[in-house]
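Just one chain is shown here, as structure tokens, and it is the form predicted on its own.
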Amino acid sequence: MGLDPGKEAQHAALDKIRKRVIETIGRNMDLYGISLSTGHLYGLLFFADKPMTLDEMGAEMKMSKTSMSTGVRTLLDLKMVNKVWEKGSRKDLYEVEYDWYQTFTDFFDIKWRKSVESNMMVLRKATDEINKMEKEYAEDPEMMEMLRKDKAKLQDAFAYYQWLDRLIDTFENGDIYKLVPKVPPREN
């Protein structure tokens, strides 16, 4: 026995709204370097009323369990979903992290901290190499001028990455919310 036609139309309208949001989330996840299908998976979990298994996600999205596993692993690594335990269930269950502020902060920390550290290491090494070259080419004015200009560019870049490192610190310690307060959650 199915839903009455009025309820069926209500559910169809709600599904249409959810699908539009899920599609948009999927497209926007590209900003985070996340595939469209993994973005759709996040959207599915966002609207789920309860934690879901890989099998349930696969059935809902009509994708293989392997694809679901890869997508969930990506979302777990980025702290966008959580593995949860449910009494009586032997399968792994997953739910979305609903604190979008924390999700953004975690993502920003994970991705940007790694990038900053890598770039600063390269800049330090390049500066050390230029310092050695300055000693070697001290008598060559043309080369010294090029080295001086490059060293200044490296110093400017290094200063930027030091600033970015401090910005990441504000996300990690929560000071960012003193500068840009969170919007209070709305009452249900």
Given for the second form:
2 protein chains.
Amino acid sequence: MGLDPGKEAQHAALDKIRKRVIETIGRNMDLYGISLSTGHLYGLLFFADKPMTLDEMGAEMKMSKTSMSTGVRTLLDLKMVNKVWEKGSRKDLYEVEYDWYQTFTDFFDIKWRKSVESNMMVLRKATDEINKMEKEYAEDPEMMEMLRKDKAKLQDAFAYYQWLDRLIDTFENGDIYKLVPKVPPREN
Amino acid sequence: MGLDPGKEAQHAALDKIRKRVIETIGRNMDLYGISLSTGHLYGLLFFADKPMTLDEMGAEMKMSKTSMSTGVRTLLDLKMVNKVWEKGSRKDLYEVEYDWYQTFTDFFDIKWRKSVESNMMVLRKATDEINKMEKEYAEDPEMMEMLRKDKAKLQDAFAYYQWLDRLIDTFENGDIYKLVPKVPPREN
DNA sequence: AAGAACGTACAGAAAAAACTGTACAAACCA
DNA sequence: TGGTTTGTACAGTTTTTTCTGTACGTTCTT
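Could I have the structure of this protein in the form predicted in complex with a further copy of the same chain, to go alongside the form predicted on its own above?
Shown next: the complete complex, the earlier chain at its head.
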């Protein structure tokens, strides 16, 4: 490192290009609920030509190893990064999941699915309770009207979540690629 | 208001049901990059039987009108809430967009599309610059190898974003419903 | 078995985001 | 036109999140 000044200059030019890509992609990763610096960490790993250790990341990001640890775990939870085993090194090594289609799918499977399930659960419960109340207040027209309206809203919402659930299914089972085929990356 | 104690008690029972739904749905709205309290605001509007003013929301949420203003704007930007015109009142009125399929689509059109575009832009630029560098460093095999690797990554990423772009197209033009049909909400 | 290296839990500091109250511009009313 | 009413910009405060350094348990090495 730092022996050949020519090599360093070349590195600098390439680094500048990488930095801009990392910056942009990292910034847009807030869609995945990821902080800016974790997004940058992801970008760093994306361009790394080999799996990296926490210490290497810390050096590169100029941040503490603790932060790298938590950042990597966030990415690991979303399966955006994989732990890699390499004989020799006893440090943990990480590399990005380069299959971005898979990353996209995993994100929905992990985050959206959980949300869909808990929402459907609460909607089901609420509908049940309203059904009970409808028996209880059968003689009160005003109340019945409110219950009817609320139940209709709950059922519409429930139908939507069923749809969303099946949409996520198509991500997982690959049916989505029948509708929207993957593009082969261009040659040149 | 507050005249008939029986009515109030009924209201309380229904309110409890609503609160739990609002709480759950609101919490899960962080997927849309929305804070918890804005999520609650959305839930409030979801159950409101008529369009609400900022003051009404503030009273209900026990929060300042300023917060309601910013919260509503967030929801408005995502088209989760619509401004409603009603003759007589000179206050602004808001109601939720009850077509959740539309809300889903709008979210991707607004947030993801923007992200996809900026990422594709930066990837295109970076690829161009690498192409230039490849001419410049044609005699340096080590450098060429790095450039080749980076370019391959950029192109893979680009292909993915093209796919994502077309996926969002299917949300917008409704083709997605050919693959995953909407469910009619159940009767009872 | 002793020592060193590694990753993370935890508490405190720093930074960012959410919330409030005041002030003011625009729209409306009389 | 003068006086209200309504929505929001802005500055300051509170709350939440992110980041760091230390401490410690675990694993590997010799």
